[in-house]
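Single chain ahead, by itself, as structure tokens, in the form predicted on its own.
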Amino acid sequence: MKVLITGIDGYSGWPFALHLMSRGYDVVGLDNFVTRKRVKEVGSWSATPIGSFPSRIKAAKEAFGTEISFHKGDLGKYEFVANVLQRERPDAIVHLAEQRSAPYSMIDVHHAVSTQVENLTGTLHLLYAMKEHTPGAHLVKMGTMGEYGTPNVDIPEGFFEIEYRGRKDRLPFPRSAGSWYHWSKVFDSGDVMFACKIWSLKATDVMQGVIYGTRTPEITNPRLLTRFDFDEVWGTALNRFCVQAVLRMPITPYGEGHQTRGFIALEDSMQSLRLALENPPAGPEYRVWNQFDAAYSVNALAEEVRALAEELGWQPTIEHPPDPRVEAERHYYTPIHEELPRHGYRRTRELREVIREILRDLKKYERRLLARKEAVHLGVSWRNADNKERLLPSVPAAVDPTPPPTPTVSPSSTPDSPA
């Protein structure tokens, strides 16, 4: 099977393609690098040191021994994305490649109106290019959890039964995203569920948890390492917290603690996508899977933390400042996740495990973490129209202690800066 995989440079897209090289499958890959341009334009940089792409195929044929067939290129660019189509037909489409950080979409008007723009106009140029070029492809689409928000009932998988009035029906299940990059992606789901429906296409739409971890089993050497972002804008609260322990921080859950979401191991997540890919619709259908394995507050993350640090001779404390989001600090979270485990899902990685292999690679690059330890708190307020002045200037430039391995390259290769 030949998948392409949009967005094949980032934190989920690089180990499943790893996932998918090491079964066989011919794996074709399109990035544009504009993640790691962001994250540098907040101060930042990935706790684990990235080579240039280049490298990375470099290394994968060398554990695999085959090659990623490379596209570098923005979704925003409908001739571009329908070339590419066209030229390598690809029997299903992972699509990755999106704006991924609600912090950065609360920046100011500018960041909030780029995500939206940029995520709606890459799905719908994909969507069209489907139907122009590979109307049989299976499109697996990352949605998110916080699509949903926090609802006072228990969530469905994308649809549930209604009765209003007398009549009863099937219908999407309301959203109550909660930042423009969430809503971004509610429109999202919208316009794909719309596009299968007058166009026949099949879809599936992967509701994802947090996804935690720095490794899956394909991950044999650091030249295979995919990212792992820990600043306020681009990580998430629990990569916050191992690094905060790491570095002798205070492990800062946000306001009172008890925001609850779910959460799937980086590994777990990788099985899900290929769960996806190996069980499509029979036929023209939008379907959504949750994809999640257990649900945490974010006190529960911090005191798991906090009792794996202790294990390694550290002694972190918790501080609980404001909370910078507008969200429940208390509420009712009880998501359903049926589809994957009836389509072979099997959970392989406990979150325990997980945290201590985290803090335990982390540990190894503590000077790179040192370097950027200023951007784990940058300030983005979602009650702030603006919030340019809390993150620029941005960290002063440092020099990267553990610069990562670059292997010669042939010229063929499209060049892209280390991050």
Ligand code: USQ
Given for the second form:
Amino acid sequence: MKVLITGIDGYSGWPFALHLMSRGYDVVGLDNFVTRKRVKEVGSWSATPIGSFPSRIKAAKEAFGTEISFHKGDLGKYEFVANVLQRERPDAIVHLAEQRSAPYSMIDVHHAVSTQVENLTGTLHLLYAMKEHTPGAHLVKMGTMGEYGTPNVDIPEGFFEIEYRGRKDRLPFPRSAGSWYHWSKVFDSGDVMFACKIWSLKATDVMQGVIYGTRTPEITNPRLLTRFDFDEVWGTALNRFCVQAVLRMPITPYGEGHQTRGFIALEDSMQSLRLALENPPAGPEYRVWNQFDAAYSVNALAEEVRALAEELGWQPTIEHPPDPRVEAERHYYTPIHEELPRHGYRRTRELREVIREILRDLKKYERRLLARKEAVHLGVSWRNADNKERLLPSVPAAVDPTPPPTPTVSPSSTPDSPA
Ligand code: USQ
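Please supply the corresponding structure for the form predicted together with the ligand (the preceding block corresponds to the form predicted on its own).
Whole complex next, starting from this chain.
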């Protein structure tokens, strides 16, 4: 099966390419490397040193014997998207190429608008190019559990049966997102659903929880590492808590810390995406899968990290800064996730095992973390229309204490630099 991964250079995109290559899939990728630039914009970098994209392709070829067919470009350009689909004719498309940070979308009006314009335009371009060149392909679209918000009832997988004024129907479950980024995913879902209806396309909209982890089984040497973000804008809760423990900074569940979300290990997110590919809809269909392992409050995760860091002889503390987001700090949360287990999903790793692995891995990159320590707290508040002046000015390039492993293909490539 030939699979196109959009956003192949990202935190999920890269390990998913490795996951598929190790199983004999034909992998095509595209990326515009904008995440690398945007992480720099907030004065940060990946905790793990990642090489240029050509050096990644080379490392993957050495590990799995096949070469990724890579197209550098932007989903914002329709001709580019259409050309890639026309030339490659993939059987499936895994769409991961979106601006993925809620805090980034909340920085100011420009970041809000660019998030929504880019995410919606990219998805619409893909849908039109699919209709034109690969109408039988299966689209696996990365959505987010955050589309649903935290309603005071159970959360179904996309649709629910409702009776209202004596009549019944099966309707999309109401969405109530918590950032401009999360709303862009809601609007995307509507567009994908509509395209499936009018053009008889096949799509799985994956409502993904928060991912955590530094590695997957296919990452067998340092040249295959995926990126790992930890700054306030690009890092996510559990990954950041582990970094805070390594840096002996207080672990920061925001506000009361009872906010509860679905979480999933990186390795199991890869398993889930593959299961979606291996079990496509039989015919034209728009379907929704909730993709997470278990729901945890941020307090519970902070406590786990503290306990496991103590095993390593560290003494991290937990602090509760005021919540910079506008979100319920105590709420009901019972999302359903039956589709993935029905298609063979089994959790592979226990939470504690993965946290131990993250802490061990991050310890190796402590000097890289220290060099960008200021980016752990940046102060983007949902309550401000303009957070720009609160952000760090771009940190001048420091000498990388842990450069990416050799060999790299281009003498000019630097860690976190685009290909
Ligand atoms: N949080 C803390 N302390 C921190 C960072 C976050 O308490 O230092 C809290 C947030 O307030 C929030 C929760 O942790 O209640 C999750 O925040 P997050 O930054 O880990 O995740 P989020 O912004 O929701 O977004 C991330 C990814 C996004 C993905 C989403 C899945 O960046 O791409 O779509 O997780 S979900 O959360 O299910 O919507």
